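Shown here is one chain on its own, the form predicted on its own, set out as structure tokens.
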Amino acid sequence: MEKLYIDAGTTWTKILKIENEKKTYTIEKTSDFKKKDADYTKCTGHSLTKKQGIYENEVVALSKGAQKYLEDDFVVLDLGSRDIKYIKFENKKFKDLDWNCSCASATGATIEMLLKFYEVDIKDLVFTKEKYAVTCGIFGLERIMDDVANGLKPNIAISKFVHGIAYNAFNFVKGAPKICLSGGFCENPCFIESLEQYSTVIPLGRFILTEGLYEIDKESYLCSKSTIE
């Protein structure tokens, strides 16, 4: 029996498929995935209907996925296209969290747009000691365009913007000395090196929320089985 666990972000949908106890991980554009109108076992994310019994809160999914891989004490940060969220655990118990969908929004999407607009490959981004004071994506875009117009190479300007996002992320998690990173920024070396200037970084990859959905589904199954027995 095939099971699908879906994390549908604004731009990208992360899919964990389990069939015959084998796990398969794939990523699709959310716009393409939604056209399929696929059935799924559990889902989370901005871009799917919140069906009762199937949809799970993103923070809950993030928490369950992180707990599977991490020790008793950890801070896990999930930074996506349009929001940023983190959860802190101490002694296997919830300690703190925050979720920002306002001034942190569009960070990942903004970088994707900048790379496309300036025809820069993500591999060409390099860590820079300088950073933009990124208070929001719009102000960051203004600084980048001004500096590029004055002769700064686009890849360097975007890298400074990435460093600014990393610094904001560090402050968002209240200066945690170790940050477990979830989401698309795990595949951005410039971001990771920038964040490492302030904290130890452990990249967890893009499928932590789908893993959390799988854990939630397992718990539901075991609970229902126990009730029946």
Second form
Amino acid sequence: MEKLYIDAGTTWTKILKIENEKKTYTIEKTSDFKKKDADYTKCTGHSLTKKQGIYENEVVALSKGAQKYLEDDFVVLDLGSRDIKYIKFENKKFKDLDWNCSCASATGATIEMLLKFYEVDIKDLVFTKEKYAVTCGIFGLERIMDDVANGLKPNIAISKFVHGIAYNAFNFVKGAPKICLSGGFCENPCFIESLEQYSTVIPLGRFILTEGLYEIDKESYLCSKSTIE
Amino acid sequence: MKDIIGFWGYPRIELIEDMKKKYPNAKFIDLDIDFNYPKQNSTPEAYCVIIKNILNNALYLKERIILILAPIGKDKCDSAFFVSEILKKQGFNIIQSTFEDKCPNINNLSLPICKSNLSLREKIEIITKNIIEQKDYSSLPQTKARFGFWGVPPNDLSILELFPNETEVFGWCRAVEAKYPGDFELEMYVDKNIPTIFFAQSFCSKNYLAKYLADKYQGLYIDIDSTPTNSAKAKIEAFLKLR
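Okay, that one was the form predicted on its own. Can I see the form predicted in complex with the partner chain too?
The next block holds the full complex; its first chain is the one shown before.
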């Protein structure tokens, strides 16, 4: 029997398919995924409606997924297209969380937009010691446009913006000395190198939330089984 | 026809009682609440939505308002003082009120609404209604709290529906039930054994208190402007599930 665990973000949908105990991971554009009438087992993410019994809170999915792979004490940061969330566990117990609720101008979608706008490949981003202040991402964009107009190469300007996002992320997790990173920024070496200036970084990839959904599904199955027995 | 006494926050009780005697047929309207009246654009865009509500309501109801009871002390905020002075200049009859009395027994208060088994939304609605009604709620069934909510009544009460009934009320709402809305120690009181969500309205100076207390008691700090985003709701849900 096939089971589908879906994390439908603003831009990208991460899919974990389990069939005959074999796991397959795929990523699709959310706009394409939403055109399909997929019948999924559990889901999370900003782009799906909250169906009772199927939808799970994103931070809960993140914590379940991370708990499976990490030690007793950990900080996980999930940096996505439009939002940033973090969760902290100490002695296997929940300790703290945060989730940006409003401004999304210093997250992944902005980087994708900048790369497209300046026709820069993500591979051309390089770590720069300098960074733009991106507490307000819109002000950061203004700095990029000014500096590019004054002759700075777009890939360097975007790299400085990426460093600003990394610094923001470090402050967002309240200066944690070790950060387990989840989400699309795991595939951005410039971001990881920038974040490593402040903290030890352990990239977990893009499927931690779907793994969390799988764990939650297993728990609810075991729970319902023990109730029947 | 003038038939409304407007108020915000918690005017002094003796002032409310005087007005009830003087204007027995007047209707008391809490101007803090969003009644969806037409928006005035006189405040900066990034400004406390509660103060915007006061202005929108007062100006829309101007022809019906007899007078406004206007708390301006530590029991409300500086913005309320400013808005009371500006409304005065616009022809409103304003009676300013300062309600900063100290509570003599913070640790031994009877707070039947804050500790009741009603839904959190009902608790907050009753506390604010009771500013005028002054009914006795001492017979409400009580509950053992699993969570705490600290703060003022949110502009959009729907976020309160995310909490279970076993949620105890702290902060300014608790101080209001105790009838000491300006007692800072009472406002800052929290039960450290109860996981608490510390809420403040965006652009309100109480955000500092909310963040300070959330850090101190390992709670969740959240600020919301006029209506909560999906992420704000999800953040509360996650905290309630994980703690």
